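Below sits a lone chain in C-alpha cells, taken as the form predicted alone.
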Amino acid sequence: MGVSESENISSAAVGGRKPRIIVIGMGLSGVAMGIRLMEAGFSDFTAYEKAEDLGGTWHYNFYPGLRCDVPSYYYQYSFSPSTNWSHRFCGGPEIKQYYIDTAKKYHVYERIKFNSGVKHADYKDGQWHIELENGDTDSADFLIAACGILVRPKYPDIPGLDDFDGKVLHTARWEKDLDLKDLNVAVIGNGSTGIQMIKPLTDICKKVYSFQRTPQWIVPVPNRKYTAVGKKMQQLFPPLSKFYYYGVRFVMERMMGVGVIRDGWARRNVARACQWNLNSIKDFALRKKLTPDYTPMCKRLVMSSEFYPAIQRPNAQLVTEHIDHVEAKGIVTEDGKLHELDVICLATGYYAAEHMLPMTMAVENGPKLEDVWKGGPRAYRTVSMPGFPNFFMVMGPNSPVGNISLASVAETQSEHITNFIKMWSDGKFETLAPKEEATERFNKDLVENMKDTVWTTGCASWYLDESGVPVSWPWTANKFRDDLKHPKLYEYEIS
C-alpha cells in the first residue's frame, strides 16, 4: 500500500457510487482508516475527534518517562516508515508527531473535526445519524468507530484519597510543566507506566515510593539511541526502512506473538530473559519482593533496562505493604506506617476495551449497543457486529493487542473495511452485517482457543474480562491478517 503525495488522491479510484463516511476517533487506528479511505478515493468522509488534537493515548499522556514499549520501527505504518526515529523505544511526543505528520502527508488531517465527541449514533432510513456532545448532527452511509482501547483512566478506590493535601494526578491526565524537583512522590501501580516513571523521577525527586501490588516480569531491552549516520543511510536508501520494519515485525511476532498463544521455545526464552534480568538484583530481600508468582507474559510484559537499577537507588523505595488509606500528609499502609508525600501519581491504568462506550448506539427496529454488550464486548472477527449494518470498528473486541503492534492491527483492519466499502461503491450490496450464528461460532472458537494462551495461566490482568476470558486474539498474526484479507461473504447478511 502507499499513496504518493504527488497523486491526486481525492479523485475516486473506484467506480460507481461515492459513499459518505464518518470515522469516530483519531488515534493511530483512525489515522490508518483515513489513509486507507483516501487511497481508495473515498475522500467524502469526516473524522470526529473529542480531543483538541489527534494521537489518542499519545495525545493524553505525557508523564515523565513516557515511551512506547513496542520498538519504534514496528510501531509505525509499513507504508510510511520514518527515517528519523531517535531511539529503539521512542518517547510519546515523538510518536504523536509521527502520526500528525503522516495524517497531514496523506491529507487526512484537514478532514478532522476536533473537540467533537460523538454522543449517540442511530441507524435509520438506510443511513447512520450521529449526535455530537455539542449538539451538532451528521449522517453517512458508513460509520466506523476507531475509538481506541486505552482511553478512559481508571482511578483507584482508596479511602481518603480526596483528603490528601498535596497533588493527586493520574498519568493519563498529567499536568504540563509540573515541577517535581526535591519533592516526595508516590507512584501507585507498577505496570509499564509505573515502571517507566521510576528512573526519571529518581533523577529529580527527593524521595520516590513505588507502591507495588503485584510484581512484574521485566525484559531487559536497552533503549538504544540511533545514530545520525544510520538515519542518513535510510534517507539515501529508502528500502532500509522497510527492511527494519519487517525485520522487527518478524522477531516480535515470532517471539512475543507466538509466546503468548502457546507454550514452547518462544515463551521459555522470554522467561529466561526475564529471570536473568531479575537476578541482576543483588539484594536478596528486594529481589524476592520483585519476583512474580506467575508465568511471564501472563500480564503485559514490561520492557525496561532502567527500572531495577533505579529502584535500588538511595532515594527510591519499593513498598509492598498494601495501602490502607490516604490522609492529609500522605499514604498509610496496612502496617500503620505513614509515608509523607507531596505528590501521588496514579499509574492505575484504564477501563480497557470499552471501545465506543460510553457512546450509545441503536438500530431502528433492531438492537441497542448497551443490550448487545451487556455481558461484555463481542464482535465478528474484531471488526463488525450482527444487527449493525454498514458499521465497522478499528481495534474492536478481541483485536490482537497483546501480540501484534497496534499500528499493524490498524492497517489490516482498515484495509478490510475499505474493501467492503469498495464493494458497496460498485453496487454489490446496500447493507451488510455479519450473521448472528457466524458471530456466535467465531466467539465460541475464540474462547476454546484461549485455553492454551499465556493469559489463562493464573494471573489477573486487563487482558481478562469480568468472567476471566481473555479479550485478545488467541491465534497468530498471520492468521489475523489472512482472516481479514479473505472474508467469508457467506457469513454476512447482505441486502
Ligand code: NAP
The other form holds:
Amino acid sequence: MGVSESENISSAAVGGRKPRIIVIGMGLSGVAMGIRLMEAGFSDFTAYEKAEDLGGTWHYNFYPGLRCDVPSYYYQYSFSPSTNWSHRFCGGPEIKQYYIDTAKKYHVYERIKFNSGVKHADYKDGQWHIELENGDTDSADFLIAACGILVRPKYPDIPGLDDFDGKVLHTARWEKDLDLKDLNVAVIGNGSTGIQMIKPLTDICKKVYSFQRTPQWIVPVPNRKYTAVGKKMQQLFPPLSKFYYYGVRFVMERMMGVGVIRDGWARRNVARACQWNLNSIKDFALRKKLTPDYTPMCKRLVMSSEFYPAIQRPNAQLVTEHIDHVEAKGIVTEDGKLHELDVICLATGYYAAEHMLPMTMAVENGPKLEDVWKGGPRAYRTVSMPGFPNFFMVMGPNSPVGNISLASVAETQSEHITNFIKMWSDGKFETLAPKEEATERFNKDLVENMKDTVWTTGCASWYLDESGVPVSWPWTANKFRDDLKHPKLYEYEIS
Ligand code: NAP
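Mind pulling up the form predicted together with the ligand next to the form predicted alone we just looked at?
So here's everything in the complex, that chain up top.
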C-alpha cells in the first residue's frame, strides 16, 4: 500500500508502539528510507539534510554534461516508476526532480529539515541524541544514517594550485551560471565525471585539455530520446513502466552485476564492447594513449558514446604527461610545457570511504565511531554495527555500489531496516545490534570472496580501501536482497 493516498490509512496499519526516528541525509537513500517508514505507518520521523535541498549527489553536482550513466528506468524506485523519462540516460536535473517529486508524493518532503547538518550523535538512556551544527538537538528511538558515499570532494595535492590566476573548481562544487564560452579549460581526471564533461566543454570552449593520469575503459552507451508516443503508452498502461524497470534490472544485474564479481562471459562481453569502442579511434598514437593496461571494470567502468569523438575534435587535447605543478598562467607538465588556461576543473573524485564523517558518534559505556572505524569503515551486512544499538545505515560500508543501481540498493536496505522497526513496534525487542563475532565472520567472508572480483585484478580505484580491499559487495544482487530479507536473528544482541 502506498502512503500517497492517505497518510492516516498507513498510520493505522501500525498497531504497536510508535517509534520516534531520525534519518540523516536526504539523497536517494534517505528518501527511500523515508518512504518505507511512511508506508509502515512510522510517520514520527524527522530527516535532517545539511544541504538546502534534497537529492544528495544530484543536488551537489551540476557540472556540464552531468547525467546518470545508469539507465533511468533502473535508477528509480521499483514501486514508483516514472512514465516520463526523457532519455535512456537522463540528465542530473531530471533525476533530482524525480526524487523531489517522489519524496513529495509519499509525504516525506515535509518531514525534512534542510540546512541542518548533524555534528554528533550519542546513545544514552535508551535513546539516540543528536546535535546539529546550528546547535539544535533532537532525540529518537532509532537513528538511521543515509549520508551517502561520494560526498566529500577530493582535492588533488598539486603544487602551486593556489597560485593559479584563473578559476579552480571541483566538479562537485560547480558554480551556477559559470560561463566557459571561448575559454581555455583544463579537466584534471578522467573518471566518469571528467569524461562526461569533455563533449559539452568542446561545444563551447576555445580549447579543452583532458589531463589523464591513467586511461579508462569506456563502454559505448547511445542515449536514446524517448518519444511522446512511448511516454503516452506508459501512462495508459502503467505496468509497462514496471516491465521496463525489471527488464533493465535483469540485463544490468546479469551483465555488470555478474561481470564485476566473477570471471566469465559477462566480463568478457563487457571487455569486447570496450575494445570495440576503443578501436573506433583511427589515430593509432591517440588510441595507444587511451589504452588501459588493466581489466575492464577494475576501475568503475566509464559509459560514454561521446568522449572518443569529442577528444578527437580540433579544440580538444589529451594530455598524458604527468602534471608537475600549476603556476599563475596554467598547468606545467613534467616535460616542462606550460598549458595556458583560464579555468581548471578538478574531476578528481571523492573520499569514498568516509561514510558519515565528519559526524562523530558515541555510545554510553560503549564504542566510539572514530575508534571502531580506525582501520576503515566496517559493518554487518552493510546496514548495522556491533555496539551501536538501534542504529542503521542506508548505503553503509560494502553496499553493492559497483554492482547494481543504488536506488535498488537503498530500497532493499530501507525495507530491511523498517522490518526491524516493526519488530520493535510489536514489542519484540528494546535494543538490537549485530554481534561482534557475526560482524567479524561476515567481514572475513567478504574479504575471502573479494578475491574473485574484478576490483582486485590490479588497478587503483575508489573501490579499494586503505588495505586494498574493495568496499563493495562480492556476491550477486539476488544474494544481497535475500540476505537482507532474511536476517539471522541469532546473529544479533537483542534486549
Ligand atoms: P574517480 O572515478 O575517482 O576519478 C578521479 C579521476 O581523477 C581519476 O582519473 C584519477 O586518476 C584522477 N586524479 C585524482 N587525483 C589526481 C591527481 N592528483 N592528478 C591527476 N589526476 C588525478 O572520480 P569521478 O570521476 O568523480 O567518479 C567517481 C564516481 O562517481 C564514479 O566512479 C561513479 O561511480 C560516480 N559517478 C557516476 C556518474 C553517473 O553517471 N552515474 C557520473 C559521474 C560520477 P587515476 O585514475 O590515475 O587515479
